[in-house]
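The data below hold one chain only, encoded as C-alpha cells and taken in the form predicted alone.
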Amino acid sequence: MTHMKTTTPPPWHLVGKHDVFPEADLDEIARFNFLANMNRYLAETLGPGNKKTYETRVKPAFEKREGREPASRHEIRDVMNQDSFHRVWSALKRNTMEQRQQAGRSLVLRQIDDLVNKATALTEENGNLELDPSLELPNYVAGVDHHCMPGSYHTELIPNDISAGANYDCGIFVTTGGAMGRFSDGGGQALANFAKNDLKDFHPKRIVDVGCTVGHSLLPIAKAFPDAEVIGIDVSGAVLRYAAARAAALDVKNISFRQLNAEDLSVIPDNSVDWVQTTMFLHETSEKSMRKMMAEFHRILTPGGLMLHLEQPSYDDSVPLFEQFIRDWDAFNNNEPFWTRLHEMDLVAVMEEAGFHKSSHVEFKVKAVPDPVLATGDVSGKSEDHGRAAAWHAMGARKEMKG
C-alpha cells in the first residue's frame, strides 16, 4: 500500500557539531541514518495508507455496524487500533522511536566521562549556569519518559550528568530527518525573524524561554538580539548543564540558563521580561500547571511584552476527525499524555484567564528556516509526520499597556 515517493533525509554526518557534541563512529552513524530513513518512509510512504485504510475498510465497517459515522477521534482510534495495517504501521513507528532513543543513549554513555568534563570546564569558564538541586520535579516530568526517552529529560546517572541533553541533541536530527537544520534551530530562527520583521515596535531587552531543554530554539533568538539578556529555564539539571556548555561552545555570550519550575517564577520580578516563549513545551506539562505558568508569564511581562507558544494546531471544528486521530498518535503511543487534552482546549480562554486581553491575541503559522547546507533535507513544511513536521502553530498575546 504505497502512495507517494519518499524523499531522502540528509545524512547524519552533516549534523551541526560543537565542542560538547558526542562523537559517533561509522556504525553509530549508519544506525542513525537507517532510523532517519525509516522515519521518513513511515511518514511519507506508509503513513498515507492509514487514511485509505480508514476510508475504504474501517469507516464503512463502523457505519454498517453502528448506522452512523464515528463521532469523535476516540471512536476512530478504537476501530483503527483493531486494523492490521494501522497496527503494523503504529508498531513500527513506536519501535523506531525506541531504537532512536537507545541509539543516542548508547552513543552518549560510552563517552559520558569525557563529555561531562568538557561541559563542566565550559560552564565554569563562562559562568552561564545556575542550578537548584533542591528543586522538586513536577509530576508531569517525573512520571513519564517523554517520547520514549529513558529517564526523560531529568535522570542523572553520575555527578554533573549531561547525558539526557547530549542524547536529545544528537538524536533530534534523526527524529526530524534534519528538517530543522544542522543545529535543529530552524524554528528558533523563524521566531527571531518574526520578532525582527513583523513586530517593528518590539525591541526586547530581556527574553525568557521556558522548557528550553538544550537551547535549540533559544540560541538563534539570542544571536538575533545580541543586546538582550536571554535566559533559558528548565526543571532538568541534566539538560541545562548541556545547554550551557553548548551555548558556550557555539560562542553565544548573552545567554544564561536557570533551573526553575515555571509554575513559580517568583525570583523574576513583576514587569521585567519583554518576551517569554515556549517551543513544543506546553503539551509536555499538565492542564493545572499550564494555567499556573500562564499567570506567571503575564506577571513577569512588561506592558506591551510578548508571550508566544509554538505547538501543533488545536483540534477545533475545522480539523477533520481523522486528522485529529492521527495527530493524537503521540498521546497514546509516544508517552505524551497531555497532548490530546491540550489540543482540545481553548487556549485563548486560558490566556484570558491568566490576564491577557482577548484583543491582544497573536496567532500565525511558522515554518523552519531552511538550512542551505542540507540541500536534500525536507524544509518545505509540506511533508506531514503527524505533528513532527518542521512547521508549527504559533499563538500568544501581548500584555496590555498601562493606562
Second form
Amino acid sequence: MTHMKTTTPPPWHLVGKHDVFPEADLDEIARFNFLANMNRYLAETLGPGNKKTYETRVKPAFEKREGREPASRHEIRDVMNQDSFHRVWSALKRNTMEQRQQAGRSLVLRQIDDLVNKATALTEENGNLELDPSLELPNYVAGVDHHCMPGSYHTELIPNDISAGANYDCGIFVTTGGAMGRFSDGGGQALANFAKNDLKDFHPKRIVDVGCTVGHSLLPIAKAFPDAEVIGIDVSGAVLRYAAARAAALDVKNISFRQLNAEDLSVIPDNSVDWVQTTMFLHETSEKSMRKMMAEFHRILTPGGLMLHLEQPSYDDSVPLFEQFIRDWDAFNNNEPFWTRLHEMDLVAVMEEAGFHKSSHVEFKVKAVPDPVLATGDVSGKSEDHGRAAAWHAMGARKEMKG
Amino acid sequence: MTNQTASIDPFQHVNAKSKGKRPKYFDDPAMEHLMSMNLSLMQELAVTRERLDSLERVMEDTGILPRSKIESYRPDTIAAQERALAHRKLISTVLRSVEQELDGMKPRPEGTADS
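Target state, the form predicted together with the partner chain; input state, the form predicted alone:
The complete assembly is shown below, putting the previous chain first.
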C-alpha cells in the first residue's frame, strides 16, 4: 500500500475552551485523540480504497452483467454496498461516529449539572437569550437524529439542559480533525473576511444566522462587525442556551440568540436585515421548508442585502458519478436524509422563485481560515473527507435595490 | 475522575441510539456487533496506551524514573511467572465462549463412525 506523508490531527487538549466548555480527564482526551486519528486514517489511508475497489472489481462486474456502465450514483451505491471492502470501510466510519457521540455524551453528562448552572448564570447576567418553549419542532428535526447524534440538537434530559450543545462543541473538533480551528470558527472567519474585504460598500447593521447551533460560525462574524446587531436563530433551546452562554463566556456582546423556526420569521420586520446567513444548515432541512425559508429570507432582507448559504457543491454534470456516490455517503450512513436531494437541486432556481433575481446570484469557494496555534496549514487540500473538509461552496444572492 | 451528577444517571443516556434506521453493513447481524466491539476495544486500548505514555513521561519529567529504566526492565523468575499467569488468565477470559463450546462436546460412544 502506498502512503502519502502521514499527517496527524492536532491533539484535542488544544481545543478552544471557555467557561461553559466541559472539562475532560486524561482518558476522555485520549478517546477523542484516538477518534480524530481514526477519522484521518479512514479518510486518507482506507478512503481511496473505495475508488480502487470500484474500478478494479465492482464496475467491471457491473459492466459484464449489464453490458453498460452504471448510470447514476444510486446504481453505484447499490453495487458498492455489496462489496466487502466498502462494507467494512462504511461500518468503520459509522462506528467511529457512534463512538464519538458516546465519548462526548459520557464526558458531558457526568458534569451536566455544573455546566447547566454555569450556563444559566452567564446567560441571565448577559440577557442574550430569548427562548420560545412552545415552538413546535419541524418534522425534519423531530423525525431523525442528524449525524447520529442521539437526541439530535434539541433533546432535553433535564430542565435548562445544554448537553446537546456541549456535546456538539467538544466533539466537532474530533469530527473535523481540528480543521476549523480551536473554536471551530474557521468557516465563519472566512465569511467575515469575504464580507469585509470582497464586498464594496457593505456595512451590515443587522445580521441573522439561521440554524446557528452553538454559534461557531456566527461569533467571528459578530466580532468582525462589532457595531452590528447579530442574531443567531435555531429551533433548539438546548443548543441556544449553550450558544448564549458560550458567547458571553467568550465576551462577544453584540450577539443574541432566539428560538425560532426560519419558515416563519414574522417577528422580524420586512426589509430589516442586511445579511442573512446559513452555514452547513440547508441540508438538515427539507425541500418544502427550505423553499419557505428562502421566501422569508427575501422578505426580511433590506434592498441590497446579502443572503449566503455555505454547503457542499451540487452534483452537477461536472461531478463524476463515483464522486457523487461517495459524497452521498452521509445521506445514507450519517442520518442526513435531505443531503442527496439538496445536492441535485437547482438552488439558483429556488432562490429565483423566492424573489432573488438570477443576475444577483453569487457563488464562490470558501476555505476555513487556518488556526495559527494549531498550525494545521491548508486543511482543505487533497485529503478532503467527502463533505467534511473545511472547504465549502457559498451560494447566495443580493436582494434587488428598489428603484 | 468521575463527578457523578445528581440529576441524571449518565449510564442510562450515554449509549442512546440515534433516531433513524441504522444501515446494515453485513449479512449476519452478529457481525455488526463484532465490528462495533472490535473498534471500541481498539479505542480503549489506545486510551490505555496514552495513559501509560503519560505516566512514563511524567515520571521522567519529574525525575522519578527515567523511561530507559522501564524499557530495560526484565522480571525475575517469580515476577515473570506471575505475568505469564496473568496472560493465561486474560486469554481464558477472552476465549470464554470457545472454552464453553469445547466443554459441551461429549465424547462419542465407542465404535461410532465419523459422520
